[in-house]
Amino acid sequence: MIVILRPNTDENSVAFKKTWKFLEELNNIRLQKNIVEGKFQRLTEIYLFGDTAAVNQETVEALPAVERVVRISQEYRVLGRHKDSKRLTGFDYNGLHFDQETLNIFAGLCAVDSKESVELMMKALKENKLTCTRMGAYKPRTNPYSFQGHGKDCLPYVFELAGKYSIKVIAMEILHENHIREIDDALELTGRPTGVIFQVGTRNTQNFELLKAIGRQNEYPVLLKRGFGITLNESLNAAEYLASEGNSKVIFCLRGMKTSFSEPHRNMVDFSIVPALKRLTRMPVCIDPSHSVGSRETSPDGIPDIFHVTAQGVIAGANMILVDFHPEPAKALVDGPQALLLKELPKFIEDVKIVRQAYEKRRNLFKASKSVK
């Protein structure tokens, strides 16, 4: 059961205190509070866990601070929609908004290999009026002898350059609970010139202790990638691990599935389920065309496969794009063959705009049809 309080309810108010006291005294019920920051209002949601079937919904709805009550299914308790279209679907972070209506492009380096590459990348982003990027400091590799990333040593110059080029948010993968502290320390050391979204890679989707650790902090949002060899339900429950610990600022990322049927791409592209994810959950949905395609191959029409695949996700309603670029892909230490060139960035952005406009026209078409009925 989710108890949704009236917008902008003050926790020091008499109404809130009376409501909380009543809920707290319910038998066999555990409470968890969640704050949802929207564009125009702040919502407090109180989750009731335990024997909620015995709780009288009308009695709870009559409490002084309560706006409404939502009965929920067992799965995706915090992040699920539960057939309630009124619940907010996003969050604000470092001056940007993320929800199921917005579209943010995170173009950048799969792995930080040099300060020079970072600066060239961020300079190109600023020139093209982008304020988000991806920068891998910690890299999980299949081969133990492959480059594992520069780790905490590169964080200060990455954050300083982000501030120099007005980058507001960096998506950065973390592999261990210690990385949370290392990133936070480096941001503090450099004066917090940018923000960070913690990225959970596909190999760690079911690293439950890592998910719990990330979920226990509420300052940094999380980008969770779908596990490449598990069911969608299992990956969504991984996202719920984050939310169950208190952090519901979660973006779900599709990055292709590992299967023998994926050829000629690196992974089987799974962007067709973008609408399903938005129907099942309140999470913004990200696509990662680079790791899905895995190459810079171009089709006979002259359009690179990564552009085509990106378009498939955007026209299906994706809210974020995580895509690899590099000043010199041949010299990249990680995933160079799939990185796009900096000179292709303007064309990539324009192509995304074209497809996004098509999506918005499609959406308006169906809104108009619904209003006629």
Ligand code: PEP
Contents of the next structure:
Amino acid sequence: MIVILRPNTDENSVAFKKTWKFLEELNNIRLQKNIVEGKFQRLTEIYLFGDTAAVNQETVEALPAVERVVRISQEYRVLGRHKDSKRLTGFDYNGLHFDQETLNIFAGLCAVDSKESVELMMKALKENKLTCTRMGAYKPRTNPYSFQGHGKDCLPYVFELAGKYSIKVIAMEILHENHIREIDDALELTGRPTGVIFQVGTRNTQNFELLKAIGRQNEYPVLLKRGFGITLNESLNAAEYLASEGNSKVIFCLRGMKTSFSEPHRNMVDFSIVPALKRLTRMPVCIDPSHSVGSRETSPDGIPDIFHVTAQGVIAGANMILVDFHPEPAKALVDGPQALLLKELPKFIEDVKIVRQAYEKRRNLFKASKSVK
Ligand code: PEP
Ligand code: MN
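Now that you have shown the form predicted on its own, what about the form predicted together with the named molecule?
Up next: the whole complex, starting with the chain shown before.
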């Protein structure tokens, strides 16, 4: 059961205190509070776990701070939609908004290999008016002898350069609970010139202890990648691990499924399920065309496969694009073959704009026919 309080309810108010006290005294019920920061309002939701069948909905609805009560199904309790279209989706972070309507492009390095490539990358982003990027400091590699990322050593210069080039948010994968602290310390040391979204990679989608540790903090949002060899339900439950610990600022990322049937692409592109994800959950949906396709190959129409696949996600309503670029792909230490060139960035942005406009037109077409009914 979710108890949704009136917008902007103050936790020190009498109404809040009375409501909380009543709920707290219910038998066999555990409470968890969740703050949802929307564009225009701040909503407090109280989740009731346990023997909720015995709780009288009308009594709870009559409590002073309560706006309404939603009974939820077992699946994806916090992040699911539960047929309640009025619940807010998304969150604000570091001056940007992320929800199921917005579209943010995170173009950047798969892995930070040198200060020079970070600077060239960020300079190109600024020139193209982008304020988000990806920068891998900790890399999960198949081969233990491969480059593992510069780790915490590169963080100070990555964050300082982000400040210099007005980057507001960096998607950065973390592999261990300790990395939360390392990133937080480096941001503090450099005066918090930028923000970070913690990325959980496909290999760690079901690393439950890592998910719980990330979920226990509420400052940094999370980009959770779909597991490459598990069901969608299992991946969505992984997202719910984050939310069940208190962090519901979660973006769900599709990055392709592992199967040899996807050849010549690296993974089987699964962007057709963007709309289904938006229906099942309240999470913004990200697509990662780079790790799906895995190469810079171009088809006879002159359009690179990565652009084509990006378009498939955007036309389906994707809310974020995570894409690899590199100033000199031949010298990249990780995933060079799939990195787009900096000179391709303006075209990438333009192409996304064209497709996004087409999506918006499609959406309006259906909105219009809905209101005719
Ligand atoms: C990445 O985005 O750098 C990455 C390792 O992706 P994935 O977890 O999808 O393989
Ligand atoms: Mn990669």
